[in-house]
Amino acid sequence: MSIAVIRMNGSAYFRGKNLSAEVNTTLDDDISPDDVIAPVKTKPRAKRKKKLTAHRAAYLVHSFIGLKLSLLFTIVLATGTIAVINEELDWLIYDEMRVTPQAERLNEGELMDRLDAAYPNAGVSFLETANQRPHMAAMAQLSSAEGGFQKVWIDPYTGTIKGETDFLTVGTFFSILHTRLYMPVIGRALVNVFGVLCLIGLISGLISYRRFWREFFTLPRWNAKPRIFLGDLHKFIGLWSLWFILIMGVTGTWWFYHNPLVFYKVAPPVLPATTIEPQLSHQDLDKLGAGIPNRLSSADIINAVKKHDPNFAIQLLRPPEHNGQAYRVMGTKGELLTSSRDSSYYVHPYTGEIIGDRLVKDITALQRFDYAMVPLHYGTWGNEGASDLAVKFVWFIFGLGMTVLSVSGMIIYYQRTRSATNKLLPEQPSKRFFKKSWFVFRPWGGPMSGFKYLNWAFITVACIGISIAFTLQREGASGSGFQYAKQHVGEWTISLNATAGLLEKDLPPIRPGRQTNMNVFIHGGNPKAIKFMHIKARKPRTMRAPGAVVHGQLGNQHSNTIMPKKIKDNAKLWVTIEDWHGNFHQASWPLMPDGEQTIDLRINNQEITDNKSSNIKIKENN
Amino acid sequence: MRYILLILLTVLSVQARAHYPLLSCEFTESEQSSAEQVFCDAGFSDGTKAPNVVMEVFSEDDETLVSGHTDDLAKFQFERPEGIFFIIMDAGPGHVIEISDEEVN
């Protein structure tokens, strides 16, 4: 059968094609534009066989590459356009992220001194200040050991604290959803793919697309038949986008260089391998002497960055883990396509001295080649203001146009093997429906083919690890894994809990060779008496190296235990305390459940005993 | 699993500081030695490498065998001593890890 197209204006245009059985399949395959806007002779052609030219070898290229994964591809898309205006839709949905702009803002410092007065255990990790967004309220994320995840919203101006949101509210959500698409181990990987294709699809439709460079100013045709408009639509959008869909294209292609490619050692690395960030050494603990010292509020760090450069302009405080390392403060002297937190000083938490710095400035011109590609992917280099709007509504309109072109695409493909495909459906109501099912499920044909079951079962991933994500933030790990009961290690009263993770909740925490959260709770005694605090699978040989460190902010600690290769039965773990005097502390507790010190909360709720393992006081001389 | 638990770290605490040192070693044959050699690599959790660190490795008795740091590549390579041994990367405070003969590959 042949299929004929009239156009408006009269002229006829055909297709001279013989259909199979296999319509879908021969469509896809077989047809190019050239094919269904060329002007042919009147006469319905015989079927013959066409020649591989480049432009044919290009569109089926530019066929393939947009059909095949396009449900994902429409999805990463479309989330990717809603990312670039995140902040704007969170603005506009969350009355606590507004505030009235005032003539001055409070210092940055004090902003996360008066919420870690106000949320005193509730793990307090960084803030970010909103210096650049005068009617935005700076956001700090709250976490506990148990699990949860919030932001609470402070006015710069003020001081006032706003209230508390969701962690994953719209903006975030939908962020995530793009750079992960909330997917283990593979998701990022899996979007950087979507940047090659892109650039694939770029270079494709031109070659494809026949004096292209003529056609910036043909106009769809609005009048003509649907699929005949989106066509039109299709190669004008395109036409338009090119250089945007170029920056995505190197982006998200510069990226999967980076992931999975080098992150799996198929490609060699083209940037320098990044070293552990500035921290403080021993010698620089030793200065403090004996006694707990006194931490500098955040406001003093602030004041001491600002002293040291008054040009830096504070976009994030990372307050220090546990007393090795620095307190981070990041920023931005303004240059060129960089992020606002592309610079960091490293402070002396308790001497307010920089001991180290990692600024723009600095780096090789390949890093800063790597530093220009987010901004550039997100329209973010507009910074601030009415130059930041605008850049983000350009990115967002083209990020638009880009996914209508992925819809298109597939709309396009669907009208023109839809007559053909009726007529080969049954005429018997039950018979059709069956049929048609079976086109839906077979595992060729349609613009996906086989590709089908991949775009389904990504996205069903994709949905687990969304259902997962608010799992985690709602409720976390508790109430899973193994309870080591309260008991004391030195002055204070210490409980653990060991996950496989924090949404492993049903597998066993302790596996040899296996990392383990361990996450800690503090009961009594003076936190800030605390020098170090290490856990370990054994007892530790040597007091300097006793184990994993426990890390994080106060209400939410916790360290990352290697479990030994072999686990033996009478297996031990060890807390071990370091004061600030040089005392150590110990107190252990039997590794894998017992019922009384160590139980496993995954398979009864007995209540938790105070355990009366050793706890013994070791000074060391040196 | 591991992976997941990483993946979603990352994904819900997007300024998380934490890491942790990770030392990997074994055993290879030098070009220029007859004696076996340990071979280690000493890096963090989050991918960055630690060159020019403290290394040491004891004896089963606490005797010093050998001390030295890591390379700018963060590689550090000693002769494989008698019997059982431990090493020691030491990063600074908080970034002190020690591994035995036992798990070295």
Second form
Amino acid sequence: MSIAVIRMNGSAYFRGKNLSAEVNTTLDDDISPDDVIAPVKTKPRAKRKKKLTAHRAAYLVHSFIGLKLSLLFTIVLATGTIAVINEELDWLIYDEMRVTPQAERLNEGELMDRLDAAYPNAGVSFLETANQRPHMAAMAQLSSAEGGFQKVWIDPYTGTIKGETDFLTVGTFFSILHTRLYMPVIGRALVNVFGVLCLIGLISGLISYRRFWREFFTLPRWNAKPRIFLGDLHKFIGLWSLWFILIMGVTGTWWFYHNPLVFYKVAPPVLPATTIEPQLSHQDLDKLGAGIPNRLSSADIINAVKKHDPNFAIQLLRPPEHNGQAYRVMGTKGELLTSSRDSSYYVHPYTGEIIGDRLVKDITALQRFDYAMVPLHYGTWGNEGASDLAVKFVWFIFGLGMTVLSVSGMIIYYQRTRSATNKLLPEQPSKRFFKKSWFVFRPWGGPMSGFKYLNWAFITVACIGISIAFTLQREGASGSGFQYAKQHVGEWTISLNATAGLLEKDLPPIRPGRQTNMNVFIHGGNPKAIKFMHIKARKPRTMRAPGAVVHGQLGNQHSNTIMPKKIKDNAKLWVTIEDWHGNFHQASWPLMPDGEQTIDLRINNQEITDNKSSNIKIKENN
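Counterpart to the form predicted in complex with the partner chain, namely the form predicted alone:
No partners, no molecules, just the chain.
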């Protein structure tokens, strides 16, 4: 009798049966134990490299996107979810925001006039009327003469001032964190990158998930192991969030194209160039005659707009920031997928004449597409009432789902690799601890590899930006950058601060060829007597070109001044004031710090004091 026994991978087989694997198997009568060839240990074959298919490539791309910037991705998604309900969140927290609806609302301009009367030494930058929010107070942004920003709330039915809150309310804090991560210069562009990543993640996820359309109604296995449950939940949420992720991806990618690509001139612009807003000409101002003219009240301005367009729903009032600017009244006529303030009327602040408009009905199809991005991204296209709350609720739930996708994807990967990592660890506890720590902290270790340091670097910069933002809220631009000491310019006493930007207040403010924010503070004299104020980084050759115009409300007056490409040692900063009688007044400061008229406030105060003491001693010795 001949018996055929085949050896495969170190095991003995007879008639297709693995004899060595079955310990308790009873041999057939026609086979003797001697006829069975004992298994021979052989070296395991090397694992074959997996073929890079479209399915596997998509999986790798999807994993890479979800892992490498997972910390930042989760922050952007979570804060975006909160930003959807930022108004409702603040309304629950701050009593100043809540009002009792009544039959009629006051004229929106009258609210602004009452605020101007209540805060004569502060500037009101704008007023949000909250016309679409019956239970919410109107809100104005206030800037004090010394710098710093606050929100003041006023009852739109009675005109009673409800109180003040910090500019950075809870909702506002998370909204700014979502849009720019409080990062100077690159914050908005970095957030927009995640819109592109959402779109790529969506496409790669669908390719890697075979026959995904069959799994919409497959519920997660609740009683399975945590990794299996999270995997099922990840797929389930991802499938039902496809439409939402697509909206986030398209809107974020659209903004990414504009910033940074168009902003830094990497790509050509696709939208028409922004036209200059309607302004008051010199002839218009000359018609007002000599002496300080009287502006119309905000109530008169609003009455002029309502008479011109009775169907215009007013949402925002923005007073002129200098005497050549029109009074801008922003609102909507109920157009679908637009923000509540995308249309504007421009009003002559001294005569009430409508001198221009920008209405949604007049824009191109591509501009209308651009206008739709904000309400689609934040779920604000419900406009008002129950429909607004319903849309925001849906956006909040699916935003929460996207956040869970980011977190669960990270956990799934860690759990998949944990067992393999544990096999590489030594058995001795102390060595095991250090080895495990090394796996985490080494540059190439962990799912994020070297990207974990990039994540933490960005988060650190964001924390610094948050600290600066809270300082700005209290102090504004004062106490930062270069300080130009008080000096008489005609009948006014002026000081200035130069900063690279609000969030960039600790960066070098004066850089060759770059734009600088020049913040102006009026300490003496009547600000209304100033017709125009200009700033230039060299002496003006003629009064027809005195430099960049100073604009903004009291406490937030500034100009965007371009620095020369080459800055000389004796360079001067010039301020030119034109009064309403046609007279010009000038003064200058050293452009770069000299320790007396111009001081670098970024230097430690003690160092400044020491330098001043040294200068005094030198003068005394001389």
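Numbering follows the first chain given and starts at 1. Source: prediction; values computed, not measured. Each form is matched to the other, and the largest set of C-alpha atoms that superpose within 1.5 Å is called the rigid core.
K.L.:
State yes or no: after fitting on the rigid core, is the Cα displacement of residue 572 between these two forms at least 2 Å?
P.N.:
Residue 572: C-alpha displaced by 2 Å or more between these two forms.
K.L.:
After fitting the rigid core, is the C-alpha of residue 554 off by 2 Å or more between these two forms?
P.N.:
Residue 554: C-alpha displaced by 2 Å or more between these two forms.
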